[in-house]
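Next up is one chain by itself, shown in structure tokens, the form predicted alone.
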Amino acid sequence: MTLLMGGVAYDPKVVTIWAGFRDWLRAHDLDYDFVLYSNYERQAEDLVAGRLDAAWNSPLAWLRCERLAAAAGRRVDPLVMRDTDRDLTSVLLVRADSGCATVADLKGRTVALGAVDSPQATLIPATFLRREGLVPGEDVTIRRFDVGVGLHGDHIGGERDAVRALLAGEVDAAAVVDANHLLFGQEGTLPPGSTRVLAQTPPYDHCNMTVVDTAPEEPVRRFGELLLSMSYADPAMRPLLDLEGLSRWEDGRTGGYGALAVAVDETGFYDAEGRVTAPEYVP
């Protein structure tokens, strides 16, 4: 029996990513094949429906899928997520000249995000500032940055063009990923000493490969040991490692997602049951 694996095509090296990765599995005695979609709520929706046995989830998309199934009587699960799927932060970045000492002192001034439905660049932060005391739309005025809608953050597009508003003047702050943080700085979209940190948030995890609990349990076992043997020393693999950022596959946990739960619920991304509920998402 075939096991199906749902994915989201945020960009073309997904095809590359999971076609070598099927040759691999195919090589290990895994009956395996992938689907890619346009948007990360299909592939919630088709998982839990059974129309796939694993989908490699967003942590937003994760967080549909774990209330889609509640609703439905279903259960699924985090079978695998990539090591660099754990503990990581997003920062909030001020010009290196600014007045701001503190996240208070950003009271009455913009902050730029990233897409509507980006966990670390949008809905992280918004519920970040909340905590600070900082209601985004009353206390700060929010420009987002909508690149890439439905793909959950799974690009750098949003965050690229807000630190980008936050050198030119047109922001007075910029919520990114700490990677992309790192990635800006290397390529120059940050020139050294442009910026400085003014906050971080705690950490969170990422992505992960969630498994419906309809799927065949054999071969989804089989799944998970084969990810989690994959070798970076493996000359034939690491390309395809690099590609998706990753040295090594570990073992799937939830206790990374709670931030970001909260955050859906404050804003209604989602209601309890998984339906899409917030007003200006579009997938």
Contents of the next structure:
Amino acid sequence: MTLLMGGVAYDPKVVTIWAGFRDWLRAHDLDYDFVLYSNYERQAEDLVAGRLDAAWNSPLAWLRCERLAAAAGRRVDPLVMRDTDRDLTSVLLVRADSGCATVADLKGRTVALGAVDSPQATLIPATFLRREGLVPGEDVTIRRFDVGVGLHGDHIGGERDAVRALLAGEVDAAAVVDANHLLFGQEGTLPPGSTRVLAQTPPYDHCNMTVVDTAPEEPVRRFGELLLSMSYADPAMRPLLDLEGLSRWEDGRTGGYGALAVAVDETGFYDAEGRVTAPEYVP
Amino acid sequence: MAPRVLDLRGLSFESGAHLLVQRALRDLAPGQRLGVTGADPALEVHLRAWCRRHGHRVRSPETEGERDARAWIERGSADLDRWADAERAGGPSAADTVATPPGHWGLAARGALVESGGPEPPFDLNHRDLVWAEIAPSLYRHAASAQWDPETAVDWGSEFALPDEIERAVVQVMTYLVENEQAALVVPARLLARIHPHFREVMQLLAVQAADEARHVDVFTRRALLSGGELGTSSVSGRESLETLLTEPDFSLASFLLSVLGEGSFLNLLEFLDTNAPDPVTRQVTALARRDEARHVAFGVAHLHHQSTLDPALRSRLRAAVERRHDSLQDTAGLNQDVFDSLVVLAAGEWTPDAIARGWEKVRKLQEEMDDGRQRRLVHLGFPGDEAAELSRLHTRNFM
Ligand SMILES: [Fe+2]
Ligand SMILES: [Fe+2]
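With the form predicted alone done, generate the form predicted together with the partner chain in the same format.
Every chain and every other molecule in the complex is listed next, the one we just looked at coming first.
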């Protein structure tokens, strides 16, 4: 029986990546195929309903799968994740000449976040602000940059717009994932030295390959084993790994999603059974 | 040995800090550690993100002895893995070409260290014997040094006045030349896009050849328009003849039909025009083109000579190509009648019966010389005399 994986088509390269992986997996005797979704919500629902065996999930989609599965008496597990999915942080940026020295100094000011469903640029930073004593919407004004809603922050556009607004003086701070702050600096969106890192969140994990317990055991085991064996030294694999942004697959783990789970509850993004309850969220 | 600590001082990752980190990591083996310190407040944030992206691990100082660095990198192997089975694409000099360069070398410079994998562009002329001639590098150098500027190489302002009908004959011949030059441009241009760039001297030579033809198109057009009139005629039969050149996919056969037989015959034609030109501009443009054409013919002949020593079956394929082309053209008129008549008028120089007879005789001799030239080149390629004569006779009446 074919092991069927879901993925979200947040960019045309997704087809190249998974069609390439499919060829390789099939050449290694795994009967594998994939289907693409336009957003993570339907993919999560289909995984837990058993219409998929595996899903390449955003961290938010992982949490939703966990909740949906628990409510349905099922179980999901993170099979593998990319090396680049581990220990990410988000940073709160201010302009270099900002008078703000601590997060508390942002009280009464405006903070730019990313898309409503972005873990790294919206949900985790919002919870971080709360931990630091600033309730979003009360102590600070939130200006959201909703680009690619439904893609759970995979679209970089919201973060880029947020830092542009920061540079333009329209907002007082902006939240982005650490890697994008590096990228925006290197690509020139942010002139060197134009921004200052006001604060950094604790590390958290990003995507994972979620499998559901209705999936056949042996193919799932083989799927994980094959992904972990993909080598960056293999010239056939390297361009695909580069496109997907990893140099090796690592074991999945559940420990890095705590902050996001808190954020989901605080913002009422999903309820305990995994229903979408976020206001203003239309994937 | 204690692990090294790299001090970035004030340098940030927004201003190139990764270069120093990368350089320091080069000296380490996977698993070894590098400490990084510096004054940029965002150092840890950016170092962590950069290392994650490049397959290195990072952690904060843990023991007292580690506190002289702000972060510690454990070197990964992604960069080494990327180049693990890279190979040199032959060597830079023409003597270092390989016979069958792999497709994935593609556009890489010959002699570059080529990362394994990647796209395989459709360069189907990918075996040295398909395209090479030892003379290619020196012909290319010569071709590059012999480029002339159409603006200054011809004395466009020279004063002359031709009788109307002689001028019209010149214009007709120029119109015909432009049509042929355009075919001679398109054929090498199409071929050169198919050559594996590993054989870059051949690619370069054909590129300059195409550029030569571009200038020929230019100067012949300008000569035609010098008197301010219209261009001459273009016949179906002439274009049919040229069309058969465009459709030949085999490099050696295309080079044979175009350069050895076609441009070979053109050498005689350009010499004829140079000698019989009724005005200085016509003489100059044909003389300039003729020098270039000699090079085009030389490469075609050298390539086929090289080929025929490697492939005994080549001659029968060449023969078949001439026959095929002849068969497909045998129901066409061949040379545009207007062109033939114009050559006679041009050589006659005036409209008296004696002059026309002289012109006619000159054109007959021209055709004889073309035939001789073709036969000589065919014999050079190893054809027996009688076969060379027969093949030369089958060559298109359009000359090119
Ligand atoms: Fe020419
Ligand atoms: Fe030519």
